[in-house]
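The chain that follows stands alone, in the form predicted alone, written as structure tokens.
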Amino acid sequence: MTPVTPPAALAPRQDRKAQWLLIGLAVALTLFIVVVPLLYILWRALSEGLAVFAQNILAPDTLHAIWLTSAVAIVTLPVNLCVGIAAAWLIARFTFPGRKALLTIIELPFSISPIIAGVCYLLLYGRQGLLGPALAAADIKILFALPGIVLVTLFVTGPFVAREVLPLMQAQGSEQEQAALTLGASGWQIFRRVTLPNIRWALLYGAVLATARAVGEFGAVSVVSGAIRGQTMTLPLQIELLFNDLNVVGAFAAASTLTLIALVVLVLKTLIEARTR
């Protein structure tokens, strides 16, 4: 006679297919999704050869257009960086009117499309837009420029920081910094001595992440850059000129160049959250 196996048995048994069935269903994703283009960038970057593809990549239009990502980088991040710390520790350290207001301004950018910021800036700042005539007259060129590319960038990045800090501020709470008050600390030391350090990590994670998008902006920077050859192409507006001349080799060589950035990207990131928990 056959025993019959309790329902209690099975349940643990259903819940190993289930558990195996989603994590096959997740690595199957990732490769179709992730790795599979992945490879197929680096395969189509090194199609002709190494010599090729240091040819692409050091050509001198791809060489300025690497050059003008990473100085858009560079020159966004601390302000990111100070922007952020500083919204971040007014709406978790003080009560005010605006404040929630202040925290959908910080909110913005991530629920408009970068396009439509980039056309905003170009109807403000441009010959005929609403401070043109005035930035012409003074001669301050904004537009198809670096300082045009600079402002689009910031504002799509600009929350980045906040919304990573601010979180941990809030459940910090103050205690520690009224308690350097009481005991005579200076404001910057009370900044450097418990708020820097208590932020540090969630500092650095959106750091990261604003980078990241930085150097992956495209629709913003298209808007205000004019797409000049050699002087306002960012990375990925060179990967776009190279495709659309017909140049695959060299804008997988490019686009190999944008990879390995999301691949440090995704490293630093994954250290950082280890280090977190």
The other form holds:
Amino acid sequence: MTPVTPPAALAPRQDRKAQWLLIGLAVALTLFIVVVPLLYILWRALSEGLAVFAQNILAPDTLHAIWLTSAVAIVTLPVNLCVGIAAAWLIARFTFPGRKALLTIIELPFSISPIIAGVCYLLLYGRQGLLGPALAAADIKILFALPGIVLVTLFVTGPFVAREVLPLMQAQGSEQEQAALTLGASGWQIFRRVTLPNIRWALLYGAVLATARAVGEFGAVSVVSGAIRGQTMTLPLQIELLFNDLNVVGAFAAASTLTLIALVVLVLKTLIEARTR
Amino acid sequence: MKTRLTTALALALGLASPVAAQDAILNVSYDIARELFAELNPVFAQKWQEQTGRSVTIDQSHGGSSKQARAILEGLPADVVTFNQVTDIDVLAEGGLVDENWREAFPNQASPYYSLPAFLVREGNPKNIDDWDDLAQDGVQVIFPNPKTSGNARYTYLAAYAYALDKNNGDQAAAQDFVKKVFANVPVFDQGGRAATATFAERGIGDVLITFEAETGGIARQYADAKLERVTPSLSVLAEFPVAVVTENAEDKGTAEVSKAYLDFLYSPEAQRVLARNFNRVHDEGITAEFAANFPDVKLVTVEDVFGGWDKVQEEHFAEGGILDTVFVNQ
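Right, the form predicted alone is done, so what does the form predicted in complex with the partner chain look like?
In what comes next, the whole complex appears, and the chain from above leads the way.
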């Protein structure tokens, strides 16, 4: 690594020392806050050998938790993409009364603790809740089943895509789209040929963040899950459960799986980037 | 994979039609009962198959028993509950989900097994802890969870209190003094029973852990290397583990019959034997004798006899500003 050297006059010796000190500090912090704990998870998961590790991962409840978490991520991603793009487009390209309010509402989940989201859904869709009796009469199950988990995950991951796409759309302005329009392109053509290519990196980044969050969400899901083993336990819930059951190797094995899913998402992002470039 | 995904989705959405000759019930239970019911359920499934020719799957959900009760009130479709607090089933009865005379529906006040707060000490019992008195000594570190959040710890509090009352001929002030001394020896109050266990066994803090006898046996087995030793005090409080059919849900789903059979099964010799093997005390004298080594003699008192019932305990001891608040000085 070659540090960018500013002109000699601007970089006296002390400054360079300070530079190295800061770099060292950043590296040390990253090491101890991020890298070491993650490596430790893997090390603990494998501490009793590969066979025990595999056996823990393949335990039916853990396997189901992996599947459920993936299912939640797969269901929430397209919804997040569509709603995120639509919201960003609406806010960036149009002025209408309530535009600021819409922006605030979209960002609201960022500032609200996930546990509150869970409790809200409980109070709304619960048996004693506002919509509870009507849902029960129609025999529709939302809480303590997949729909409830998907709903709270959507709540928690909602802002990511719009939040990433919106600033870019605003910065780029609408000139290219207007040009396309004057050349006779249809709405769909403009979106596909002009808008989408312009925002693809932001979109991808938002999708990655939203997915990472969907996979890792604990608080909100824990309220609406009902913790039925092998049915409504997502991977984060399963990890806590194994840990509380004094099954440390199982907990770390499950945790390493979650870490692995996160890494796969990151690698995918890098691959797509490399290919599209 | 695709079909599995579709099936699971359909199941999760509640769209799948029930398969013939197949029963499914959900047992919503307290936090630390997983291993116990994982062992009991296959035995019941086999019995049910033999009796009726139908197969049954029993799903389990475990958590703090008050949290579980709350979830059921909001629609968690429990067919049966197996809790460690009478008050949590009372809450369901008030909500109209459980029959209000639920305590008469099964023998022994609907409690198929019971336990008591007991001690677990370090190898060789270096601090010579044999009874509640020893917990109030200077220099003894006592570990149990926070009685504000843990039903387990509330039993510990009541047992210490009952012991002191018994010893001081019912002198309330002396009993409160004693309990205060014990509480002053607790270095950390964890949220729940399992967290306290981790503090004692994993982090190595404290000289004695107080938790249900049913749990001390399991921990001693789990941490065999540490050679932890079980100690049973001379007197303790009987902790009931009540069960009930969640009538409203079971009738809705048509599982009333299998739900009742499942809870009846907990009283059968096979189930009682599994319970006793896991350090839960049972009423069957023959089986108790079989596992006599698990159950040292102890004088058991009930919350009803010493404290006049749970309503009164709640009001006098655990309510805001109650006796617990006056002895719980280092929270």
